[in-house]
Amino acid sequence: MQLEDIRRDYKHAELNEENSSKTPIQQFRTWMDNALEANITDATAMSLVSVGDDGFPQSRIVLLKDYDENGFTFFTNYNSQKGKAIEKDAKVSLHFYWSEMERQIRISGIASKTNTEVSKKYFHSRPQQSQIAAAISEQSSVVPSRKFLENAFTKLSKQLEGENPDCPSSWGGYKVTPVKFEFWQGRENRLHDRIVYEKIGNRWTIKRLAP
């Protein structure tokens, strides 16, 4: 089969100004709840887009761990490529895609570090082996081999003797404060629904975009 011949119709649902929530966080909560109730695999996975030192956009998948009216939280190593990119330019984008529901959400916002208490609390809520992996990994740095990482993991595990490691100072959370949302619902004949919420001052405006 040729790639150009792959296509499908979108008939799952519709999105219009009348059935959209008054605020984007309410609309996000509805769609996230729908995705979780439908048992979509990795429903909380989102693409995080930042701009690297070379000026090129960088995209990777991270996991949403919390959200509220003030923003969307994920955790990582602050010395990673994404951490360094955010340090230089805090403007980022988040992208959720749920193919089973024919839905996408794009969020533009400003990333800032969570406080130390939030980072430590989440770090120690993780499985112990995940904590150890985070403690020994200088994320995004060049390593000689997989064996090098496995040896470091084994060494720290033995040193801890069943105890949990301290949360590294280079590890923690980011909260993305949103300034713009786009909700995309696939529709028949490629006449997709695109509803945009944009923050103007202290209020959210709503408009429809052509597909």
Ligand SMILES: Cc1cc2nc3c(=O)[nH]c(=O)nc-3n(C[C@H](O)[C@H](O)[C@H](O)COP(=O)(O)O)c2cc1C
Contents of the next structure:
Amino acid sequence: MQLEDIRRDYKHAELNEENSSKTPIQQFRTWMDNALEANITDATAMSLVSVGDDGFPQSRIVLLKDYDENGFTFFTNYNSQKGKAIEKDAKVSLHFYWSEMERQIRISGIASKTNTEVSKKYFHSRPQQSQIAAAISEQSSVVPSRKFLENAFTKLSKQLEGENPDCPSSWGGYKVTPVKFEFWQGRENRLHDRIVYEKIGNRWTIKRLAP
Ligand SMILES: Cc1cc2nc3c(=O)[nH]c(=O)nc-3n(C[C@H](O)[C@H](O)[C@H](O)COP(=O)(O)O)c2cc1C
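Okay, that is the form predicted alone; can I get the form predicted together with this ligand now?
Complete assembly follows, chain above in first position.
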């Protein structure tokens, strides 16, 4: 199979200035609900892009855990590469791609830490093993081996004797306050729909981009 021969038609739906929502968050909700109803695997997975110390953009998947008109929340380790990058430059982008729905959404926004109560509440809602893993993992630091992590996991599990670990101060959420959204719907003949919402003052403007 030659990669250059791989292509498909996009016929699932359309998005236009008339049928798109007044606000981008309503439009996001409609598409996210569609993706969840369609049981798309990892529908809440999004690429988070930040800019590293070396000036290179860095992309990785994180899971969206909450959203409203004020922002999009995910949880992570504040000392990870993404945490350090956001500390230096809070401008990030989020990217969803739902292949089955022939849709992508790009969001630009400003990341800020959620308050400790929000972080603790979510931390303790996770399975205990996940809490322990988060507590022993200095995410994105170099480790000597897998054994090293497994030993640390076993040691803390024993120490806790069935109790939950504390939420580490280095672990918590970020909320990304959006300033721009682009909704992309694949269409026939590669004439895709691209609807952009941009915040000017307190108002969301809508425009269409060429595919
Ligand atoms: C499906 C999926 C979901 C993930 N969810 C998260 C998440 O919610 N939070 C997180 O910190 N890392 C998550 N990861 C791991 C990240 O992609 C990444 O490896 C990790 O956060 C370290 O990134 P960094 O070194 O750029 O900071 C997920 C990975 C995958 C593939």
